Amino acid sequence: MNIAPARGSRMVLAAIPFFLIVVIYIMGSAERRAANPEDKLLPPISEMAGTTKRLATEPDRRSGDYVLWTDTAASLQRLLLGLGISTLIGLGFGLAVGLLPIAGASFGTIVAVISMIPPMAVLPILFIVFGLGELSKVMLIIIGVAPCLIRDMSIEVQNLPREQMIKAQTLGASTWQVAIRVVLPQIMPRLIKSVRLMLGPAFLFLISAEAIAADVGLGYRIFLVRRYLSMDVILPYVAWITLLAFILDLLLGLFARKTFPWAYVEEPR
């Protein structure tokens, strides 16, 4: 547990379970190929290349539009105006309820019971209350992703040391100057580290939503084709979105060592 790889090396080990992964579905399509060449399962890698270049860079003829592209911008407006309110409200409430006894006394318990419901068994009273538009699909983020980071900021306030806001009051500090300019930088690294591990979660509601009521997205796509067993898009969207939500993540995180550098001093690099 003492050895710990250098840069070079722990690039080369992070790469080679892909290249398993990788190898091993080339060997598995194979396969399938040689016993049925119609097998839509395990699709050759050079056939889903030529789909995703033609979804990429052919427009559609129907609509005219690149797929691809389209249903990116598509989810990526849902998803970052989601998590973009989610971000907000969690670091507003989560204050409040952290710092303010009345606010924890009111809201601390009814936040922790918001939090167990789980947002998929609301999606159908959502789509009632609020249509089949964009409202309805980001309020499916917000319910699932702001209650749990209203939860963590409120927790990261309490576990503060105590003397740093009595230490702020005696030198005249009002309620309000202890929020912002003690309690508020400090809970900064973590709302950033709360929201990378939400984007999973977050996806995954984008996703449900567009696959219920949607004319246009990455999960809309992928479940309008599945009735063909069109695997060869299917597996590059769901590669995608998975590279599309690393990329978020090593955003915010290279955003949170940026701004917040003290935060991450112990951090190896």
Second form
Amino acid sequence: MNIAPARGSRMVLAAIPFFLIVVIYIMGSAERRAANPEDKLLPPISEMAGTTKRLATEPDRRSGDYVLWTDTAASLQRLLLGLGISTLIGLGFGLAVGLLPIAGASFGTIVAVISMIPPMAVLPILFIVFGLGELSKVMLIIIGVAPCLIRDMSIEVQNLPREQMIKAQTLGASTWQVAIRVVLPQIMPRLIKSVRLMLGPAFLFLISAEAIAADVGLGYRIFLVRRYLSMDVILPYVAWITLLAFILDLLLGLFARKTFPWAYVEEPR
Amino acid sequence: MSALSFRNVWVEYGSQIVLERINIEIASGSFLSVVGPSGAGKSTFLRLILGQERPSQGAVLLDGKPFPAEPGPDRGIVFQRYSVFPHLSVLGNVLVSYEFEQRPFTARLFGAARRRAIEKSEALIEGVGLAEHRDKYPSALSGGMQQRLAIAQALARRPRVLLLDEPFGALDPGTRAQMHGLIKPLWRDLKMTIVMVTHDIREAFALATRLIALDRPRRDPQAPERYGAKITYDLDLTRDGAVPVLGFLKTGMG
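Switch from the form predicted on its own, shown above, to the form predicted together with its partner chain and output its structure.
The complete assembly is shown below, putting the previous chain first.
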């Protein structure tokens, strides 16, 4: 508990599990290849690299697209649109529900109920109502993410010390001014934290929607090549999605530290 | 002018009576200390003046007029904790009250107006001895410095009444003495009415011109909630000479 690694050894320690996974995979892959040269389950890394290179740098024979990039662009657009709209909804409604007793009484319960609806269960409804296009996929992300953000934000607003609201009013602030100058900046770090946590669910909803009805996208590709047992496509795609999510998470974290330094003074690093 | 009057004020929560029959005239420019055991309604007394709470019966008047039942800029407050905004620097904490005042919609000042407001804020920050810390966030300040900042902030809008809710309760004795040295001249120069709730009897006597004690003089063991607190002592501390004790009992024992 009291032994903390230094910076250099921390990085080494962090790298060890990754290294172990790669080693175990290579050994497993080689074993299976030795038993059956046609094995598709654990393709060697060289084969995956070759496939990835083909998907990323050579146009598809049928459509002429660079498949990896068109898939990534389509998926990221849906994800960012869905997450962005959810963030705005979560912030706006969360602030109102948390700060204004009237809004809390009107919307608090309905938000709590809606956030319990399993989003995947309403996916068919979304496809029926919004069609099979982009809208239904973005909607699924919003329905899955926004209610949680609203609840989290409203709780965060209510956790602010009551004294601060009183103090602001004795300085002459109106409700609107309290909302934008006292509450909003103080819940922003939490909002970013919540959005970071919601990246996982957002990707889940995205991939699910794409798996069921899409003609481009990372999830669509994975579920398309699944039929041919093309692990040499699926595994790099999974790694790529993970990397994308990791980078998004990292960027949000850096942004929060940069923009709201007062919220992180107590934390080291 | 900033005289406060309580006219036959009762505060009840359901069947529980917190304050009963409070009658007091607080002269403009006085420094009133409120002492009493926990649960005797000291904070309720303060919240009535603040407008955070309404009397169940009776009225609280500021210069003879009722005031809106919500906190406003004519009554400033310093709480024991959470008085300053953690997301604003020392300067920003004071500046924000001018921004509230001058920009109803954006609550942000720019250009010349901002420079003028910064000058006024800096004067206040200087006055409480925080000039060298103006760009720090409150989390980097000690408890005493945070309370100084809270006082500077509360003074920015020139409140007619300044309410202090155990403002120095969380400070060590040395810092507390420093704060006493700070608040007394401010009160004298700005000619405000100050109402201070405190647990520290010495502090109450040292700073105030008048001291009231709230307590429950009657207690029914079967229904302890049926009798509220009253003003049991009302001492005038401005007279010269020895500390007054029993001779100044003005309101009587209920």
